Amino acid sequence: MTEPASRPVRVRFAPSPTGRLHLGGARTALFNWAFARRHGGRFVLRVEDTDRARNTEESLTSILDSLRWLGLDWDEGPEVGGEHGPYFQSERQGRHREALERGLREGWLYRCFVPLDEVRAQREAARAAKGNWRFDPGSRELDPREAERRAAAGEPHVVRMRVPEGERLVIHDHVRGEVTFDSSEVEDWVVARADGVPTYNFACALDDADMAVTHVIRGEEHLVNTPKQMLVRRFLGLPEPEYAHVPLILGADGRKLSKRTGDTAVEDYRARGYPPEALFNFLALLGFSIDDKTTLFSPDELVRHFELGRIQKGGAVFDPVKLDWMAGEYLRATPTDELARRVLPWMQEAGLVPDEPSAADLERLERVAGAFRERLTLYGELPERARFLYEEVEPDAKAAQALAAPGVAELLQDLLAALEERSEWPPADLPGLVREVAAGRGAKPGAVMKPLRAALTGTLGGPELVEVLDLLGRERSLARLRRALATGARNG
């Protein structure tokens, strides 16, 4: 199967606003976006909002914000418009009703009055007999005029498709090759519920055709829906799109990714401070590869190389360790001024930077972000790492132990005296100064550096001590040494 050459590419992503954007949905959207951009086509966003009981504005806002955060822009859809609207499925029900009425007139749809519990019983009986349940003969063969009369009288019913028997339904899939279904495997499925609202497969097939979608790229769990959608198109004389059913995203246990194995929504990763470029790159690698060696790539590089034929058939395993590695790589590659802008919301939420920061606040934050860049994986890690630069902190257990070690008080007292004599801040040759103080007591430099870090930061980790002294400033640095001498070091 070849990539498109003649007709303009049009693809769609069609989420339901019943929850947040799942990683699987985000990966599907990303593949559609990349394919459209690769071929100069159109990426359409359609909202399938016919589940009135579960739809929420909050979910819709979350989905749109998550797509934008990942860098996925759409050419048609909500907030953008386009020539193939409306882009909310609930606003397209006039078209759906026309198709339903046509199907009933032409006989490839029929009204079914069998109660749901009886349908379930029939299915169970067919399953027990190791057969496929397909339809209830009583409803399927009911005279259309009688069915119309009963419906007009208000008798509850659904509308089903009259699936033809003995036919092969062949799907030419860009990922899976040729997939064949026998029509005997497809039941007379419900195309409209008792309230008259069309079901997913019926509305989806119509909307894809009306929006001139050329390629349907979606998760493999939708493969079983394809024969039903093909039949809708066939009965209505609508053109068939090309298909690409991409593999499931699996957890480490080999099962479909779920909340049991960790966060599953894009919003969760955004809230924890993952760089959007890292999650974009990571999702693109779940089932796709540019080649056998390239791991880190930009959206532009993905677009240049994206081909449906490169998508793998087998499930793609979600590796959180790899994602964290990517996050660190992208964070460290971010320019310092941009990094400061990105970590600002977390610093504000932690109360370390004012909601309306001054120019001095932002300048200092940029210096702090630069100092911690090599030690961060996520934006959300900075507040706790850098808290000692903004607030007085108590030494943790290891820092307190270092401050209480024998001889530390004398070493810190000598270092404090030497630092107080220096007019330059921070001292240009801090290592030399430390060596001098240590030698005066017959100790090694590490015996000074370790408690110095503990006194200044409350931990035994962090940026270079020269950066710490610079960020704290002269007075705060000396005050912390005096405080350490008055507490932990004195106890040693």
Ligand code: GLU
Contents of the next structure:
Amino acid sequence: MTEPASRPVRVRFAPSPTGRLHLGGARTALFNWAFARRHGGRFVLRVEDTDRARNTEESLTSILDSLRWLGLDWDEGPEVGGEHGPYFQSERQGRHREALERGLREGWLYRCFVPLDEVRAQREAARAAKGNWRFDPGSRELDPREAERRAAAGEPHVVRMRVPEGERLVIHDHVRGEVTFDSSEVEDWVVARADGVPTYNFACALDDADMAVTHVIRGEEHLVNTPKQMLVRRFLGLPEPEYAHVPLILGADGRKLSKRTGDTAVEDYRARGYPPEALFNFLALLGFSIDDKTTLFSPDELVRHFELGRIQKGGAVFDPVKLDWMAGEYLRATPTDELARRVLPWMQEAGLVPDEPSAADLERLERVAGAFRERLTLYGELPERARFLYEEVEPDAKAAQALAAPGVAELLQDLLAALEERSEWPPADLPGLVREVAAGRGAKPGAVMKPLRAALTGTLGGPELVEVLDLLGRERSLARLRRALATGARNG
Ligand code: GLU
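To complete the pair, please output the form predicted in complex with the ligand; the form predicted on its own was given just before.
Okay, now the whole complex, with that chain kicking things off.
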């Protein structure tokens, strides 16, 4: 199969602003973007906002923000304009109506006055008889003049397509190979609802052609729509795009990803502090691979290697463990100053860094970010881990236990005295100092390290102790040791 077509590549992502951008939509957008960038083409964003009852402004904002956060920029569409606008489907209705009237005039569309519940009953009866529902010829062949008269008199109706029988519609899908549809299996679908607004399949077929879209890359769930859209273009003599129907994303249970199995809005991942590069990389691998070994790659590398032919046919399994692993990889690869910038909003949200941080706050945050880098997976984990560096914290159960162990008080007392004598901070040879204190009481160094850590951090984990002493500073460190001695540590 040849890619790309001789026409300059134009692809589109066509979200309906009826909810937030979920992983599946983001993956579709990403594949379109990568294909456009690979071929020096155009990535168009078209907002399919004809469902007035379900559209919301927040959804649109959220979708655009999520795309931008992932690094997916569009060449034409909302906010950037372009030569094939308008990019809101609702603003293209003049053109849709024109095509509708032409279809009615030419007879491949017809007005249908049969009430919807009756249609539903017919369809159920056909299904029960294991046949395809075809429209009752009586209503289908209503005299057009009669139909116009009834419509003009305000009688409620929809517009349907008079779907021809027995025609083969063939696509050469870049993912699925040759797919043949039999028009006899396509019902006389609704092209315009009772309020006159065209349905998705009609509007989409026209808009793709009018926007000179060369490749329709979308989820496999839209394969059922393809013959309907092809028929529209065939009746109007409009050019057909090439297709790539990308596989479903499956949850761990092998079924289509849903909220239950982890399908979450991109915004939720952002809010939890996933690095955008990690989600980008992860989404790119849902059904695509550069080769059989490369897992971590940048957007540039993806663009260099992106081919529709490398998209797999079978479902792509969503593996949250892999996503978290990737998040950690990307986070650790982030330079410290950049990491500090990225964690700042979470630290502010947690009240640990002021909304208007001073240069000293930022400098300290950079050191904190550096100290925790190896231990983090998500930006959002830092506030809880690093809280002890900003506020007094109560020791957790394990730390309290370590402090209450017999003999700890003497060891900490000796350590405190030794630290108080030191002028340089953090002390140059902490391990040596700890060894000395331990040996003085016939104990192992661990018997000092553990309660020291517990006293300073309130936990038994965290960065290297020297870093902790450094980040807390001399006064705060010594004060915590004194406090631990006063409250928790027991003499042996
Ligand atoms: N508005 C449709 C959706 O959000 C677009 C489908 C298509 O790409 O054709 O699912």
